[in-house]
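First comes one chain, alone, set out as structure tokens in the form predicted on its own.
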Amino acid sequence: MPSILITGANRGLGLEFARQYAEDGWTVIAAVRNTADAAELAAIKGNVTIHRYNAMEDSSADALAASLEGQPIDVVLMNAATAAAKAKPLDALTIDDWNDALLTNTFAPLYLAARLRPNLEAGEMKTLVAVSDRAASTSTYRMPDEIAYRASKAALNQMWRNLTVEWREWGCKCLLLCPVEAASTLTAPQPLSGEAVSGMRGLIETATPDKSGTFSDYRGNTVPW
């Protein structure tokens, strides 16, 4: 069966991804910041292994990659993120807020992806996925504040576009997915995580090379940015 590595796998979308993939027989490599805080994840039945991964520690990414050396991975799903400074207005933002958002949401996924490249190259699906956000859109997003968060997600999208060019030669598909409908309004009800994850899984498993570098919502609609 195919294999997937999921960061931020102990809660929210990451936990739901782990649950659904495990139920379908996939090998799930679940990466979490605190392994002691992963009771729900540990209770999932199936081929699930739990690894420590702190996005703010380069050494943690190095250790994770080292523990997986020589192991083919079909899909790497970068889900871990922070929204700690999401609601802060401009005059309240600090350099720590910026560093936290940009290091966690932009640099950390790129850093880990670079170290897992041999695993992806050895896998059959060769698919690298980042869970992005409508906040990355510079043309349509209308929420106030969320300044550092928006910048970090827009930068994440650009980094994935860069990887689309850098890694095209060996067939890597670099997908950007959004768990919210592109056309939804700010007051529209959001999908349940199960529905959103199921939709994103379908896009991951049917992705073709021409989808590399694209930004889609969980229904497959293009998110303008």
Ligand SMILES: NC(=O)c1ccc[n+]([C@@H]2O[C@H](COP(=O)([O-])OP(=O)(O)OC[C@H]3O[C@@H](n4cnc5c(N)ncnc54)[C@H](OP(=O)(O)O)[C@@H]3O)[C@@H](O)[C@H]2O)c1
Given for the second form:
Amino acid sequence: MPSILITGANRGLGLEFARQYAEDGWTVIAAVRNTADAAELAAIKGNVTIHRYNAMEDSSADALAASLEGQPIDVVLMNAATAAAKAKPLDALTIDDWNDALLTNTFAPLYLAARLRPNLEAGEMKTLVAVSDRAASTSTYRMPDEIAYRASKAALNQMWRNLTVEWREWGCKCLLLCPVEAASTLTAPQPLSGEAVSGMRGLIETATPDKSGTFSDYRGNTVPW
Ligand SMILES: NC(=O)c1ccc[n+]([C@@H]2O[C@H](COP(=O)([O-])OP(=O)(O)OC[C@H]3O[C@@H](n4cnc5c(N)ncnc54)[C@H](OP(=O)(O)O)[C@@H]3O)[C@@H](O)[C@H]2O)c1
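What would the structure be for the form predicted together with this ligand, given that what you showed me was the form predicted on its own?
Now the full complex is given, and it begins with the chain already shown.
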């Protein structure tokens, strides 16, 4: 069965991804900030291993990659993110807020992807996924706030486009997925995480090389840049 590494697998969408993939018999490598605070993850039946990973520490990504050396991984799913500064208006944002958002949501996925490249190259599916957000869409998004979060996800998208070009030579498919409908209004109900996750899984498992570098919602609709 295929294998997947999921960051932020202890709660929210990451936990749901881990649940669904484990249920389908995949090997799940769950990367979480606090391994002692992952009871729901630990209770999942199947081939799930739990590893420590703090996106704010490059040594943590190095250690995770070292522990997985020589192990092929089909899909790497960068799901962990912080939205801590999401509600802050411009005049309340601090340098620490920017650092947290840009390190966790933008640089950390790129750093970890670079460390796990040998594992992806050795895997069959060679699929690198980032969970982004329609808030990254500079052409369509009209919210007045969420400044640091939006900037971090827009920058993440740009980094993934870079990887799409740089890693095309060895067949890596770099996907950007959004768990919320691209066209939904701000007041529309959000999808259940189970529905969003199964939609994104369908896109991950059927991805072809021409999908590399695309930005889609969980239903497969394009999210404008
Ligand atoms: N939910 C939505 O409606 C929605 C909409 C659009 C996009 N997204 C995106 O979907 C992804 C998952 O969202 P979610 O709603 O499931 O988020 P969530 O419930 O807030 O969970 C965030 C996950 O990221 C982890 N994380 C945060 N900072 C970390 C760090 N420094 N090191 C390691 N892990 C860290 C958290 O770990 P801890 O438990 O240790 O904090 C947690 O596992 C995110 O990328 C988010 O931007 C979500």
